[in-house]
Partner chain sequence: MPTITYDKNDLLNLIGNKMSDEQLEETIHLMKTNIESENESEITIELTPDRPDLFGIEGLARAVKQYLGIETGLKKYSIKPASVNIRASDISYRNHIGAAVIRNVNVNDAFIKSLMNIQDVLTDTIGRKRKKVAIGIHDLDKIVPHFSYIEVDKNEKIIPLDQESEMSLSEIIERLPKGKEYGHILSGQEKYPVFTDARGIFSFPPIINSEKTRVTENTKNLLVELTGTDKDAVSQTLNIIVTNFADRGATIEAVKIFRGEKFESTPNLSPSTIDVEFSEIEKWSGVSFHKEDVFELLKRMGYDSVENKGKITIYIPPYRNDILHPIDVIEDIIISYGFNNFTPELPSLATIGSSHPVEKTSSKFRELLVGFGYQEIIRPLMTNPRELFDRMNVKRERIIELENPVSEDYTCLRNWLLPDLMKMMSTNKHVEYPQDIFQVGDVVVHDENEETMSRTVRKAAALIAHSKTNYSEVKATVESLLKQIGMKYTFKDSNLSHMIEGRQAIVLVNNKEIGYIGEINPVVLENYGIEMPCTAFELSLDSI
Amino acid sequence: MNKYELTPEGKEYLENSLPEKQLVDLLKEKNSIDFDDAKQIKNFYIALQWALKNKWVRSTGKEIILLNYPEHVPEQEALEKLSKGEDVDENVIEILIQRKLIKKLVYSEADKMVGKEVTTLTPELLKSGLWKQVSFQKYDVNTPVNRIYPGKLHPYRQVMEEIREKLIGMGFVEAKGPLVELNFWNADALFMPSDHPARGVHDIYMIKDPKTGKVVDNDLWKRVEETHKTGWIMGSKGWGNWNFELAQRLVLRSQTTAVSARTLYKLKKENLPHKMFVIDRNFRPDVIDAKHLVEFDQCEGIVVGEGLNFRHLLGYLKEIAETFGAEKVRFKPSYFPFTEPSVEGVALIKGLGWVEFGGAGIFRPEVTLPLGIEVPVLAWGLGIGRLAMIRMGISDIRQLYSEDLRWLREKEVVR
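Answer block, the chain by itself, in the form predicted alone:
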């Protein structure tokens, strides 16, 4: 049921009577009255308007004549009833609201809860202070409820974001490169020989149309060509040959080291030292099983600057491995066409034993000098998918890209 309260004007008319009631009370004694004498009534024109409308009086223009003295004035009686909290006819209520003599009381949801038992502590209850006037229903924590699955990042994405934050915190700048890449950047600029097994049709995806890309910097290509053929200014013998047409082929990038090569080419001396990383997708033909996919993610990084040495490289690798819960880290000699010396890192992970987590080394002069870099470059590439499997406790790499909603919902947050 609606509740109403009198406005200041309504309270005045409750005490002194409505203007039209005052007018007919004055006429009751004299039966007629001049306009000038009637104007002693406060709000005279309101009084005349309603008295004429109710056909209580007639106006000649100079005087007002009483036609019918009302025994009951519904609006006046309604004001008295409302002041006592009594009910009033809705038609009369509408008239009083139009005349702005009363207003409806508006109760908030919180007000309606006063004296009742509630189950939810709302912001409105807190702001109004009405939480002190309600009683709260006790909760049984053992009562079964429906499970809620809030939105969250894919577990694999969480691992990627964690290592990204780690590297940015270490001062590295994130870089990107094209997925469809020139074979030149994917292999030749990295001093991989034209007849290297990884260049074969079974180890790399070649693009059919268009087959080749453009040579933008002829001088760079000539330096790389001489390095492959004769060792250029390095004092080495190179590989003895170089296939220009193969270097021009467009391929699906097989390693994010291509981004490292592009970064070094663009670096200026005034921008050194420099630390860069990239986390991105690569493609290699492979037989899909629990440990292999034709698409995979790598986390690549380089550090460029004066005075860098092998010990600095091992320090970076150890720092990154510890991010993934490595209790101990070991390194063993390895071979990569573009680094010397080269190592592979293995980490002791609780419950999994020793796990290989990536390869690294110092870029050879055959890589850096043609690109215009004359200072040491530390480089590493991590199989971020393998690291994610370690963190997530899964044994099948295909689960990294799972669309199984049940697994995604129930998989604990990696952090």
Second form
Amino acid sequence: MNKYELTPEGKEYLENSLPEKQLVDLLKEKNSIDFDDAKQIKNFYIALQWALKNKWVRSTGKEIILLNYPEHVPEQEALEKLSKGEDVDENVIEILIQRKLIKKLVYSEADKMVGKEVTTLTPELLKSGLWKQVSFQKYDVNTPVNRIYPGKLHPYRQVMEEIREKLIGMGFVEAKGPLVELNFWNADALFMPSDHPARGVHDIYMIKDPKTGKVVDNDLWKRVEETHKTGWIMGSKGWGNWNFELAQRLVLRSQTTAVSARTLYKLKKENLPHKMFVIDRNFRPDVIDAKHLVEFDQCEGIVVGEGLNFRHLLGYLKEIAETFGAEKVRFKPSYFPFTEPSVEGVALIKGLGWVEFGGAGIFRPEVTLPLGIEVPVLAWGLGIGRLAMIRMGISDIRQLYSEDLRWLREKEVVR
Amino acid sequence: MPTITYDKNDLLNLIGNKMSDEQLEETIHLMKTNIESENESEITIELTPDRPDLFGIEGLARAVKQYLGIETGLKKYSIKPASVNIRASDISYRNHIGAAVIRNVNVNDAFIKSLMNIQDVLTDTIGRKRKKVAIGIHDLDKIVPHFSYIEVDKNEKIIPLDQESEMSLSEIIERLPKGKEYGHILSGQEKYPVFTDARGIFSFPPIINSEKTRVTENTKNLLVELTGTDKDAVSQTLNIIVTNFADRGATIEAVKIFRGEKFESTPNLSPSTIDVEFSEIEKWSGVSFHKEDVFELLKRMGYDSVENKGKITIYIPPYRNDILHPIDVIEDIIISYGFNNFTPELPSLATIGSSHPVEKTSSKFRELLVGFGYQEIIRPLMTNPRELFDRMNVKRERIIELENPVSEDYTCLRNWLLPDLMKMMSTNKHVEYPQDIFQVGDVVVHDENEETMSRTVRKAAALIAHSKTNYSEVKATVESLLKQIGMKYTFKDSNLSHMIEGRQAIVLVNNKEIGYIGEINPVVLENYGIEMPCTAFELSLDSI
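After the form predicted alone, can we look at the form predicted in complex with the partner chain?
Then the entire complex follows, led off by the chain already shown.
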């Protein structure tokens, strides 16, 4: 069975009727018409030629006179049928081909396949309908095939995204802070004394140029200074000293708690209660090995609100641990320079046993009051790198930033 | 955090109670400590820096005894009147000194070990590596009164500890390991501080003791001297040392330190006090305790306390230096009660969570780039100018550099992402192509308008490598990306040296340049040893 396709001219006549049909339609009411009037028909001479040939009209040279109005116009009907893919009489086909209103579709490739076994079902086989006349080669279902690698998020990202999702679900608002940070936010505002060991040249990266940042809020700096020197107004002994130049020094952020401090400073009373979290990069000088990197991500959060206490702190820590699959949670005393009391969470995780999953505490008054916060602030932090390593099934921390494309391609998604 | 190894038998002897390993572990775990490792004879514990009184084995044993209720409340220590004086001159850069005489010590192995342990850990932590406090412990019977703390010429000589012959003070600084390690504390001084007896120098703080006053198994009486820059730190460290000795049965004897006619007697072991409101205890802990329970809980942490006009006055033991604010005592009440005896409670604080706009945009970009079939990579932010500029065939510019890098590979922060992707590609040359990788991450640039004189900028970059990649491909990708994000964009000619001339463009959104696209310059590909055509784009997401 052959297939045909209408030419542009054929398509036009399908839509507007064949020219000779247009001519007799024009004559149908009047029976005769002037030559000049009839010329409004597009392709008038073609129309006249075929109308004469079919003996539908006669011409006087000046006028065209209707002889016989045709009830059926086989060519017109054929165009309609072909456009719908229906069969048409061979004789009419021949006329239409002659008139260049249709053309026969040739499927040279598909034609060759007729009666044979093919390896591929081609668009041509489908278009020509010849697929009915071929058979398909059967696959060995176990035949080896090429590897395909989908585009993927880094496994570490998958873990971080999962954590973000969960924290957002718990009502925490994500915060960000600068990576190059003032010592002031990274330590002083957190009540870490000027001579704290973690502030030394071996424990924190200093910026070469420029060395110092700006004091934006003089009053805030005064409050922090007073807190360090004398305990300001909160009944603390303070540290007895404070180093302004050190506070001004620009460093690479060594703890995301700097972001918590900035968030507290910006927090307005009318926006309480407030929950904030941050997942971001920090930097500390170290010798790089399977357990240590000079940069690492931390995940931490704060809950700010009237009436919060130690039991609520444990409540959040437990909730977070359970969200990440802990079966049981225990707490033990711990120490952070900026929280008191401080607690370490230990969780029983299936297949791992008891693992430390994070630290928490209530921010010291020496931290909150200078920042303008008069209600308790619960703070917690998760060992995100460690959590990610467990989820990714790796034991070398350097793999978190792996350069091995093959490994990244093959690594199954984190579930 | 200091990690200290204790002799387990010695510890149990000091506690004076038979305990199983499990009981011991359980108790130690409840005291802000972590057991790192343990065997038959030793236990290694990681301690927190706020409790230097636990660094010594005697202090740890004392805390365990209190916690278990074997011996609770404020421990009283008596001090015998001074029989030894030190005449101190004013030495501006190291003016605070403290001293004590310890009599009737029983010098056995455990004692010496503990002595060495505590000296090093205390001077490292509370002493800030000897700058703030340094300790010298001497055999009292090997020195002859009168004692002085004075400055002397750098050419004065002593036989330093563990040496056989005399050395000058400046030689000690230049040649001995301790001199090299701690000499910087005295740098710039014209003279050096020393302790002298009737026969000469016996201690060179904060560097080294003399061989002649070495503590041996025959030692019966000790002179402890401390020097430092902070009065409180010096006296608290002294208190920790002498109370530890006293717990071993030794007698503490005061030393009078004369400055002119005036003298001060050290150590001072009288407890300091702090007042805490009962209501504050409930406010922070979330538990309403009976007053009597609070007194009892405090006793088990080594405090005494009395009710005083609605408040509670708490007597702080002289070896505790970490009590700055009532909250510090409240924490001890909470520890004493036992963390796991509190019922965790989740307050009903209704808040609506949300992600940061930068992260939201980043997630959208990652989603689309993964949709293109690209593999995400995550690389460190720290790098070096060779990677950022030289290998990329671009001129060096001002970036965020570190003053104290640890290695040559990490000396600055990246200011663009493409070098990471190029390096990644160069280490994966033998992995199947096409290789399409991307990174969405932060870079940091200088910005004098900011508080931190710098700005963290989120960028997205991709590198496409296969034999037919070209400008059209990368342009189609970026157009599609920006269209999907809903941005109107234009491209204009550019002349960036890391890409091929005439096959690159700047991308503009709202007439602002946000990045570039193009074919990587073969010079760069050669620098990385890459033998596959690469195209790339990098966009700043800040204005998107």
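Heads up, when I say rigid core I mean the largest set of C-alphas that superpose within 1.5 Å between the two forms. Here the structure is a predicted model, which means the values were calculated and not measured. Numbering follows the first chain given and starts at 1.
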property	result
Residue 372 C-alpha relocation of at least 2 Å between the two forms, rigid core basis	no
C-alpha of residue 24 moved at least 2 Å between the two forms on rigid core	yes
